[in-house]
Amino acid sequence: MNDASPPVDPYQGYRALRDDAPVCQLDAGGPWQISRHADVHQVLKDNETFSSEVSLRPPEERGQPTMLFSDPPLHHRLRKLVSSAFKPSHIERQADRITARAELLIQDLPRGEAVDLVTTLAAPLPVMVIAEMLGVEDGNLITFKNWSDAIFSNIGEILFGTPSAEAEQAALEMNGYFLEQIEAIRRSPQPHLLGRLVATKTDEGHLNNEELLSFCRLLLIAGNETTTGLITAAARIFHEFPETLSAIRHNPELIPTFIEEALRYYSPFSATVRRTTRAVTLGGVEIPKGELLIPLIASANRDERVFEEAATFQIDRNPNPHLALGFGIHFCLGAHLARLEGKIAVQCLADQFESIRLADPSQTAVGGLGGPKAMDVILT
C-alpha cells in the first residue's frame, strides 16, 4: 500500500495569508510571518527597524558575523570587501566561460531517460563558477555542494537552536579545507579573489581566520543555492507550460524577462528572516520590539495587489517588481551573476531540446529554502 502523499503546494497557503492574516504570528511568542508584496518590501528596506543581526545565540557560539546576519556599519564593511569581484562589467567578462561549462555538462546529459538536473548541471555550474573565483577549481565540486547542502539546510539551528552533527561536521571539514589554502596564499599570494581578501588590509588591519572564513562559507553557499534554484525552477516551468521552451528557442530574446519571470514565479529562496529594532506597526498590526519575522517572499511575489495574473507564468511579463533577489542593503551581492548563469543555462538547455519534463512531478515540492536537492528530468 503506497502511503505517499503529494507535495503541499504552499502558493495555496500563500495567498489564503495574503488574503485573511497577511501579519500574523504563528503561535504566541513564535516568529510573524509577512504575506503581502508592500509589507516585505517595507521590511526588506528599513533595515534600521528591520534588523538582520537576528540570533540571540551568544557571539562565541554562532561565530563569525556574515553580510547575512549583520546590519551597517559592519555589513557595510564587510560587503565593500568582496563588491568589485561581482560588479557587472566583471561578471560580463565571465560569460563565455561559463557558457564553455554549460554546454560541456549538457553535452553529456543522456535523451529520453531520466537524470537529475541538480547533480549533473543545476549545482556544478555555480560551484565552478564560485570555486573559480575562490582559486579552488581544482577542488572536489561534489564535496563543496555536501558541505553547502549540510550547512545551509540547517542554518535555522545554526541560528537559532543547535547545529545538526551532520552540520557540524560538513562545517569543520569546509574550514579545515580553505584554511588549508589560506596558509598556501600567505606564503604565495594569488590574484583571485581568496588572494585579494588575504592580502587585504583594513583600519583594523588584515582580516583573521575566522573572517577569510566567513566569506568562503557564505561565497560557496550562496553563490550556488540562488542559481541551482533557479536553473531547477526553469526545467519546472518548461515542464508546466512547454510552450515556454519553444517560444525561447524561436526567440531568444525573451530570454532575459523569462528568468525575471522564473525568479518571481518559483523564487528560489522563499522567505527569509529579520527582527525587529522597535515596535512598529506594519500591515495595520502591532509588533513589539524584538520580535522575529519572516518575510515570505514566495508569497509576496505571487501578491495579486502588485501582479497581474499573478497566479499565471507570463514569460514576457514586463514590469515585473519581484523581491526574490532581495531588496535594500541586503539586495543579492550575486544577482548579476545569478541571472547570467541562469540565461546561460537556460540558452544552452533551449538549444539542445525540444522537451523538458519531470520524470514524477511529485518528486520535489516548491517554495523551499534554495533550490531542491535532486530533480529527475527527461529530456528529448
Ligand code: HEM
Contents of the next structure:
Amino acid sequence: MNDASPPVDPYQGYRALRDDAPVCQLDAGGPWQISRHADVHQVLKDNETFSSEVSLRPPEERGQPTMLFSDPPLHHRLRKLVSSAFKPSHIERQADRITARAELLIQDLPRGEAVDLVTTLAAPLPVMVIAEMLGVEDGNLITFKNWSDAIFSNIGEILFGTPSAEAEQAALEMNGYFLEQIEAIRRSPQPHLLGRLVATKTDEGHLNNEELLSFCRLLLIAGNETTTGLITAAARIFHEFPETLSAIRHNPELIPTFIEEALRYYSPFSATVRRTTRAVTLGGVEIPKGELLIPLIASANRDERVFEEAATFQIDRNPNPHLALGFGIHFCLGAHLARLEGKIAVQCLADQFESIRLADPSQTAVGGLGGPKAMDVILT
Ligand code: HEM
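Please move on to the form predicted in complex with the ligand, as the form predicted alone is already shown.
Expanding to the full complex; the earlier chain stays at the top.
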C-alpha cells in the first residue's frame, strides 16, 4: 500500500455527531447527516416519508431504475422478480461450492510475508459467487471487479451529478457484455438467475434489455464491494483483537455472532441516502420536504444509547440490533448470501492460520463505503 497519508478514522467524528448534532447539515444547503440509531432506524423504516428515489436527474439520463433507488410499487415489482433466488434455502445450497472456492483461494497464500488479502480472497470470492449465480462465471472476473469498482466508487456522481468518464466507460462495457449474454440466453434458455429473468413474463410481458441490464448491474455491484468490506473487516478485527481468532479456532460456533458483530463494528455499507417527501421532525429537528439525508449506518451501529460498550468488539454480542444490512423494505436482498460468504471466509481463514496481522495498520482505511482497495496482511 502506498497512500501518502494515513487514512482518517471516521468513528470519532461519528461519536461527536451523535452527542452534539445527531441530525445536522455539515454545510449549509448540504445533505442532512443522521447519526443516532433511533433516527437512522426511523428513516429506513418509514419509506413513505424518506424516499429512495433520490436522484433529481431526468429519467432519460438516469436510465432504468433499480430496486435500491425506487419506491413502491415499482420497488416491490422489481424485488419480487429476483427475491426467490436469494431465499435462505436457495443460498444454503451454494455453501459447499463457496467453501471450495474459498479454500482454493486461500490454500497457496504465503506465510510470514505481506500478502494483499483483497486481491487474493476478499474481492474474488464475492465476484465468483455472484457471477456463478448470474451464469457468467466463464467471464473475466477481474474485469467484472473493475467495472463494479468504477461504478460503485462513482455512485454519488451517477445519482446526483455527471458520472466520470471512467464510470461511463465501465457501464458501457458492462452493458455490452451482458447484452451479449442475454441474447445468447434468448437463443438457448438457461436455468441460472439471469436465464430465469430473461424467461420471466410479467403482466407487461418479458423484461426488456434495459430492465435486465439494470438487474445485472445492481446485483454485481451491490454484492461485491460490501462483501469484500466484510471479509477485510474480519481480518482487521483479527489484528486488533487477536483473541477472537483463537476463540473461533477453538469454538467455531462463535462464527455467526462474530459475523454479526463484525457487520456492526466495521459496517461495510457505512451510509445510504434518502430524500424527504414531506416536511418532517427527526430527532427534534425540522427538515423540509425535498431534502437529501445521509443515514450514517456505521455511526448508528456504534450508538452507545443502544449498544452496551458500543466501542468494544464483543464476539458473542446478543442481542445485536445493528442496521448494517439495512431495515424495512430495502433490507439487503443478499443478506443470507453475504452472511454465508462471510462465515465461510472466516472459517477457512481460522482453519488455516493461527495469526492474521495487518502489515501496516496505519495504512488501512475503515468506515468507507465498501471495502479498502488493498489490505496487506501477514499470515502465520
Ligand atoms: C456484507 C455484505 C453486504 C452488506 C453490508 C450489504 C448492505 C446492504 C444495505 C445496508 C442495504 C440497504 C440500503 C438502503 O436501504 O438504502 C442493501 C440492499 C441491497 N443489497 Fe446488500 N449488502 C451486502 C451484500 C449483498 C449481496 C451479496 C447482494 C447480492 C448479491 C446484495 C444485494 C442487495 C440488493 C439487491 C439491495 C437492494 C434491496 C432493495 O432495495 O430492496 N447485498 N444491502
